[in-house]
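Presented below, as structure tokens, is a lone chain in the form predicted on its own.
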Amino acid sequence: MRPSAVWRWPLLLAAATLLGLGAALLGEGGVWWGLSWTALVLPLAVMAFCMLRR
């Protein structure tokens, strides 16, 4: 297996991720706070969604 194929979901969610803390730290309500939330809850759901997958 590739190491892009593995890879790839891990470092989009990390990308989500930071993507999510930088829009809490640096935005000032409004649309920031939607995305900050939006980036932020997206690993939890994909990670709960895997789980209940099984």
Second form
Amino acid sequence: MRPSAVWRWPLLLAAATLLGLGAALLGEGGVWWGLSWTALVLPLAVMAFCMLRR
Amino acid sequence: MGVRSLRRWAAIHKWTSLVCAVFLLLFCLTGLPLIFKHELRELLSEDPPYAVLPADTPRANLDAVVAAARKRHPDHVPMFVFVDDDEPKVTVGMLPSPTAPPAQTRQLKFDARTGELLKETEPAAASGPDFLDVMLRLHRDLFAGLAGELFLGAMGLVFAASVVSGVVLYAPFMRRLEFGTVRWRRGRRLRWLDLHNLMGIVTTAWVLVVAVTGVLNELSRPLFQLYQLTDVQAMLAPYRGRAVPALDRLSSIEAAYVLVQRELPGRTPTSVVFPTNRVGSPHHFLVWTKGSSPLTGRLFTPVLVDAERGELSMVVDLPWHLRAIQVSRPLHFGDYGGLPLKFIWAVLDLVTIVVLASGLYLWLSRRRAPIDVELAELEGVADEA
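Switch from the form predicted on its own to the form predicted in complex with its partner chain and print that structure.
Shown next: the complete complex, the earlier chain at its head.
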């Protein structure tokens, strides 16, 4: 696998995490909280998906 | 990655992980209840409920509240008044003497509207810490004060190094595997290696943010104290030599609070620190203010009000490193996005425990071969599959 391919998902999930951490801090409640929760759940959801597809 | 650099990173990952393992487990276990500190406190609280009053009921006069506290404890001195913006309460903190240790602080909780005393909290030194206090002390300083804070801060840095070295090792382990591969049926060791890699890599960003902000929090006390000793002293230079005002000659706390509210629109005063308090100035009320947005609500700015004349002396502009510490608090606590954010924090905390445990298992069940040999063997097994 090309090195870039190894990092594609990890970088995407790290970006989602940082977006989630920043959204609730910089935005004011409401839609920003929803965005924050969604972005932070994404890495956990991807992890769960990988573990459940046997 | 060459064989030599692979071996070097593997050694860094092994040793940094082993050094901080026990402390990381401690952080994760004690941190879990601390995420829900606010909810647990509310649940365990036996405080009488607040009186139901119209929302526009004015706040009680702070001078009257402090007078009531002093009347109740004439042998104590008031150290601070905290005006909550979340609940209708005003808390007065008192000490037996201005130099008594903070653990002897007696807290009197008043209804912010009626000025009625609701509850009195005995000094922690007398009543002993409760469950959440024990968790916090273990999490923050192992009951060892500043030395414990600096030690655990160093462990946080070692942990960050362990995470970074783990990320570096991720690539060689995954170079022939699709993202998220878990080889369930190729032996326990391979299964846990894959799970360790998967759980570790998806939580990397969160865990690094929490580790680094945790380290910043551990530096909070020494850095604020240093600031107090240097910059704050310089700011107070014009007052040096002036007699320290006696407690009974202080100007109105209520007036100081309202003055700051009026002069700094958009900022909410949260507490007034008395000149008797070692934190602050012997000549001023120190009024802590905060902004109204989630971010500025974490950026507390001190305002000094002359404690004799009642005039606004200065709005203190905190240096960037103290601002960074203030911003690092919510990012460490996860308390800025409602209850769902706290649950996400808790799940990530639990995943971190599994990453830690699986890492330990991989070390305990390790092969006595250098990492590059083992990697080649693993890939041989994968190729056969």
